[in-house]
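In the block that follows, a single chain appears as C-alpha cells, in the form predicted alone.
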Amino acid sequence: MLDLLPQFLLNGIIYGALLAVPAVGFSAMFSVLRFPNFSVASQATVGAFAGYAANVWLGWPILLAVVAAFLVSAVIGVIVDEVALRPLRKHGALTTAIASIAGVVVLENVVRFIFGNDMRGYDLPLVRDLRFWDLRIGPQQINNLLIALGIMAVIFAVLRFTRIGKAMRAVADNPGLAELKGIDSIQIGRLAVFFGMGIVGTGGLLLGLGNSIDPMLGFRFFLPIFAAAVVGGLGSTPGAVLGAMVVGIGEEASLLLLSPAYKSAVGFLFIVIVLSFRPRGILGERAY
C-alpha cells in the first residue's frame, strides 16, 4: 500500500493547487466584506457550466473557456450580491451569510433549469497519461495545474502592485481608517466580489475539467473550498493557497486508509484539529 504514496501525494499537490483558486477567492471575499459568502458553492457551478457553454456549445478552446467562466461568475456575482447580500449587511454577518445560502440554492436551480441534471463533459482531446519513475500524470492534469498557478500568480500580483489592490487591501486591514484616506469601501467591496467570485467560477471550471460536471458540483466542492480558507486562516490570501495544499493532499493520502466515500470528511477534521491549537488558521491574523 505504502508504494502508492508518492503517487497519492502527486494527485494531492495537483488537486490541492485547483483548490486553491476558488479558496483564494472565497478568503479575498471574506477579508473585504467580513462575512463568509456560501453562494461560492453555486458560482462554481456557475463557472463551470458557463466555460462549458463557451467550450462545447461555441467551440471555444479551453483558455477562453476560462475568461467566459471568470467574467460570467464575476458578473452573476455582483448582481447576487446587489440585489440580495449588500442591503442584509448592515444586519450583521449571520444574517447576510444565511441570505447567501439560499442564493446557492436559487442559482443551483437556474442552472438546472438551464442546463438539465444530465452529467456534462469538455471537448477535451483523449490523450495518453504520462509516466515517469512509478508516478502517472495527465497532461490535462499538467494543463489545469499550469492555468492554477498562473491565475494564482495574476493574484497575487494584482493584490501586491495594483491601486486596487493595496485599497483593497486597506478595507480588510481597516475600514474605518480606510475611509479616511479616501477610500470608497462600498466600491471596493463590489471590486472584490467581482474577483472573488470570477475566481471562484474559474476554479469550478478547473475542478470540473478532470471530471464529469453536473448542477451540484459547486456543492460537492465547498466543504474542502471552506475548509481550506478555515484551516489556512479566512482573510489570508497565502494561508488560503496553504490551506488549499493541506487539505487537498490530506485527503487524497487519506485513501490509503480510508474509502473515497470518507475523503470529504477529512477537511472537517483538518478544520477541528487546527482550530483546536490555532482558532485563527495557520497563517490568518485574526481569529473569528
Contents of the next structure:
Amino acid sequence: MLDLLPQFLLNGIIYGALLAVPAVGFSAMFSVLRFPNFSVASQATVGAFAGYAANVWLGWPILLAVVAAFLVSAVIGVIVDEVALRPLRKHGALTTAIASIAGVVVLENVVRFIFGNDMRGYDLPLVRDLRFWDLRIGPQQINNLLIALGIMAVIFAVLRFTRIGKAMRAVADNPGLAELKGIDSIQIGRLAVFFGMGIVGTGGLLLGLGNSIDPMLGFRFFLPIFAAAVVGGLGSTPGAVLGAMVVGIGEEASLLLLSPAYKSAVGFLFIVIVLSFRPRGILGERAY
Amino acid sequence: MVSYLLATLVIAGIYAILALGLNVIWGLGGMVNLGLAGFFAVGAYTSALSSIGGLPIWLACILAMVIAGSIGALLARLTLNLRGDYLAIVTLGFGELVRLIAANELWLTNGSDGISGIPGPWRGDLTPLQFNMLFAVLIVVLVVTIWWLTTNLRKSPMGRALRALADDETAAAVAGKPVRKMKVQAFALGSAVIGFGGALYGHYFSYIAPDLFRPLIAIYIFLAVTAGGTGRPSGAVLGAIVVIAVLEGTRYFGDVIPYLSGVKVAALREILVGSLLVVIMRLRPEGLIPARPTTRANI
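Okay, that's the form predicted alone, but what's the structure of the form predicted in complex with its partner chain?
To see the whole picture, the full complex is given below, headed by that same chain.
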C-alpha cells in the first residue's frame, strides 16, 4: 500500500492546486466583505456549466471556455450580491451568510432548470496517461495544473502591483481609513465579488474537467473549498493556497486508510483539528 | 384529501419542532447551527434502528434525543472558541459528514436505499386514516408542549443569561455567568429537540433515506425561524406553518404551467423557496436575531 504514496502525493498536489483556485476567490471576497459567501458552492457549478455550454454547445476550445466560465460566474456573482446580499450586510455577517445559502439553492436550481439532472462531460480528446518512474499523470491534469498556476500568478500580480489590488488590500485592512483616503469601498466590494466569483467559477470548471459535471458539482466540493480557506486562515490569500495543498494532499493520502466515499470528509476533519489549536487558521486572518 | 391534509399538518408540526430546537441554539444562545439536517438525521436513524431492534417507540425517541444532544454538546465543546462565521462553516460541514455516513455505512444505515418498515405508534391496530389522525393529534400536543417548555426556558434565569451572552459574551462573563458551560448546554438542548423531530419523522413515514437530510432542510427551518420573526418560540411555530404553506402551495405548479418536466417543476419550487428567504430577510431583517454588529464598515 505504501508504494502508492508517491502517486497519491502527486495527485494531491495537482488536486490541491485546482482547489486553491476557488478557495482563493472565496478568501479574497471574505477579506474585503467580512462574511463567508456560501454561494461560492453553486457559483463553482455555474462556472462549470458556463464552460460546458461554451465548450460543447458552441464548440469553443477549453481556454476560451475558461474565459466564459470566469465572465459568466463573475457577472452572476455581482448580480446576486447587488440584489440579495449587499442590502443585508448592515445586519451582520451571519445574516448575510445565511442569505448566501439561499443563493446556493436558487443558483443550483437555475442550473438544474436549464441543464437537468443528467451527468455531462466536456468535449475533450481521449489521451493516454504519461508514465515516468512508477507514476502516472494525465496530460489533461498537466493542462489543468498550468491553467490553475496561471490564474494564481495573475491574482497575485493584481493584488500586489495594481491600484485595484492595493485598494482592495486597504479596504480589507481598515475600511474606515480606506474611505477617508478616498477609496470607494462599495465599488471595491463590487470588484472583489466580480473577481472572486469569476475565479470561483473558473475553479469549478477546472474541478469539473477531470470527470463529469452535474448540478451538485459545487456542492460536492464545498467542504474541501471552505476547508482550504479556513485551514489556512480566512481572508488570507497565501493561506488559501497553503490550506488547499494541505486539504488536497490530505484527501488523496486518506485513500490509504479510508474508503473514497469519505474523501470530502477529510476537509471537515482538518477544519476541526486546525481550528481547535488555531481558531484563526494556520497563517491567521488577512496575512498577505 | 383528509389524509393529505393530516400529513401536511404532521410535516408542519415536525418543522415547528425543528424550528423550536433551532430557536434555542440560535435565538437564545446566539450560535448558528447550519448542520441542522445532520442532527435531524442522527435522531431519525437512532430512533428508527433502535425501534426496529425492539425498543419501545417512546424509549427509542428518548434515546434519539440523548444521542443527538450528546453529539451537539460535543460539537459545541469543540467549537467554543470559534467566531460565528467559522462556526457556520463547521456546522455546515458536520451536516454533510452525517449525510456521507448515512449514505455509505451500509451495514448500519442500508445506504441510499434507506430504512423502511420503521414502526409507528399503534400502526398495526389502526386503519391508515385513524393512524394519521392519531399522529396529527400527537404532534400538535408535542409542539404545544415544546413551545411551552422553550417559552419558559426563555423567561427563566438560564434563558435570560443566555440572551445576555448572545448580546455580549464578554459582559456576561464579567457578570459571572458560566458562559462556556451555558453555550454547550443550549447547543445540546436544541440539538436534542431537533433529533426528536427526526425521530418523529421516521415513525410517521416509516421510511428514511440519506436524501431526506439535505442541507435544504436547514434553509427551510431558517426560513421558518426568520419568517416568524423575533426569535420567539411562537414565531418559530408560526414560521413553520408559513413555510409548509408555501411548499405545499407550490406543489401544484406543474399543473398551472404546462410542458414542464418534473425536474424543472422541482427546480422552480426550490428557486421560489430560496428567493422567498431572501425577500423575507430583506423585508424583516429586524425579525432576525442580530449577529453581533461587526466593527467593520457596512460595505
